[in-house]
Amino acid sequence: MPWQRETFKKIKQIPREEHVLPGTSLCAGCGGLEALRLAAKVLGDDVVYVNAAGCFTMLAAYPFTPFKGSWLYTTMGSAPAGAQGVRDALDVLIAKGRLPQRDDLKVVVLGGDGSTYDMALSSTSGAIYRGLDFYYFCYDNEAYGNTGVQLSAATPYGARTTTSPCSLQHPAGTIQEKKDIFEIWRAHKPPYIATVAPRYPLDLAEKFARAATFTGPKLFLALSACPTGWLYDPGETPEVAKLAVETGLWPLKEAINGAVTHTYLPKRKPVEEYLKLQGRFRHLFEPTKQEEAIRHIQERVDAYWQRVTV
């Protein structure tokens, strides 16, 4: 049976309310501030967002703050064991009925790819094993974008970063693999994990709302389209993210308790149509087009949906 939506079915059902206000100082047409407006519509305002450092820093420049909810800042390795410590604070309180039970709040981890696929990982990983109830929201650009694009462990094969230029050596520019780390936490054996795109709001939504009913710890790797590190226009992000999808290179799905499910099928244009519109991905197509590496990239993707739909 296809997998259902329960929750939100209809686009009119998501809420109105806002709870990232608009305003902050990211770069226009960032991707990642569109996902976490969704799924804070979900969430709500009883939340304490602990904050990675990385391009969300932006977010909340002292005394401003586009949250109606709480916000807390680390370095990019320690942000899960800032929520740890959250966490524990609140149910200390709660236990000797010093915060009433129906003042408790969500903790919810932000951090980017830098954060979620290398430096937090050993952190990431004991709070897994802790079984810490918290969510951990990655908004994953590919690259550590907010010092200057720089490769990361989720950049993909072929793009071009800073310190991945393309060159007579490796004219296809990143030559490792983007780390599978939808997997690696699925080894921990958490209750929930799932992928999102903000182009799919309900998609979004209901993966969200799902999460709600586990307790223990929950991921959302969020697709970030973002035009300073993939260079395109920032008005292009919309048709970048969805291109993402509908070429098969960013799989919707969810697995729960481990049990994996793709929540959206897509027919699977080519990958071209999504790297030709990204400066990242120019080299590829001029001044020789390179066909051996496009065709490494499309053949990684056909493989991936032969293996999961068969």
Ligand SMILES: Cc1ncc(C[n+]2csc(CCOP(=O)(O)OP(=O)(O)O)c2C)c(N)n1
The other form holds:
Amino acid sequence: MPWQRETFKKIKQIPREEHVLPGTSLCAGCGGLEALRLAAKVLGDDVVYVNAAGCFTMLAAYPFTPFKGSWLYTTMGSAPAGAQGVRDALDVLIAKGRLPQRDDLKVVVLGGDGSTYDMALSSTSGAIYRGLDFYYFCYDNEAYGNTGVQLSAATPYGARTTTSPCSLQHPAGTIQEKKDIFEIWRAHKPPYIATVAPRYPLDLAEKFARAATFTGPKLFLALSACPTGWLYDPGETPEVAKLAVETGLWPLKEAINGAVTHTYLPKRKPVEEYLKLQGRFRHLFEPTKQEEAIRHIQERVDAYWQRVTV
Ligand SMILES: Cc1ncc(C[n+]2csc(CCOP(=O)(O)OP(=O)(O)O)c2C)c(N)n1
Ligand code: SF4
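I would like to compare: after the form predicted alone, may I see the structure of the form predicted in complex with the named molecule?
Below is the entire complex, every chain and molecule, led by the chain shown above.
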């Protein structure tokens, strides 16, 4: 049966109220912030954000915060462990009657891809194994953005980063393939995993509503178009973010108790349309077009969709 939205069917059903207020020091046009803003409309204010070091560290710079809820800062590798501590504290306080049940809070990890795919992976694995009741929101800008856009395990093949420039040895830029963190999480058998993109707000909102019905670890991988690291004009974030999905490079999907459903089937424009908008891929087009590298990216996308739609 095709995937169906049940809670959020029309755009006007998305709450108008803002829970991440404007005026942060994140870059103009940050796609990660837009994804968080939309997610928070469903999560509400009864939340503790446990934030691994990264761009989102800049959200809450004491004494200012854009959140009406709470925020805790951790090292890059330990946000899931921090989340365990917060969850345990809440549970103990509620069990002892020192906190009424109505004051319970959702525990939400905020982590960049550097934390999610690499540094926090072992503490994440432990948290999933223990069945920690938390949301993990990864804003995936495909690089270590906050420290100057270095290569991360989420950087896609062909992208240029400051530590993987295109060179005579590697004219196509990054030659590693992006780590499949969706499948790594799925192997841990959590109840809920999803990918989201802010240009598909109904899909995103529906997934957060659906995830709320599960107790245990819940992952959200949010496509986070990043003008600063991907090298395009901030005004183009909507177009870049949309093309990531429409070319098939960023599949929108969820896995409930391990069963994967694709929540949107794009008609699949050529990947070139997405790549050519971004400076991090410019070397694939100038001074000479690198047909083989572009074909490699296209073939990988084609193979993915062939595998999941037959
Ligand atoms: C163990 C460790 N190494 C390096 C750093 C320095 N550091 C702070 S933020 C950051 C980049 C984080 O990248 P990512 O998780 O992808 O988030 P983004 O910056 O893209 O938001 C780094 C390397 C750190 N805080 N801790
Ligand atoms: S570097 Fe990218 S991800 Fe980080 S705040 Fe700026 S736009 Fe957002």
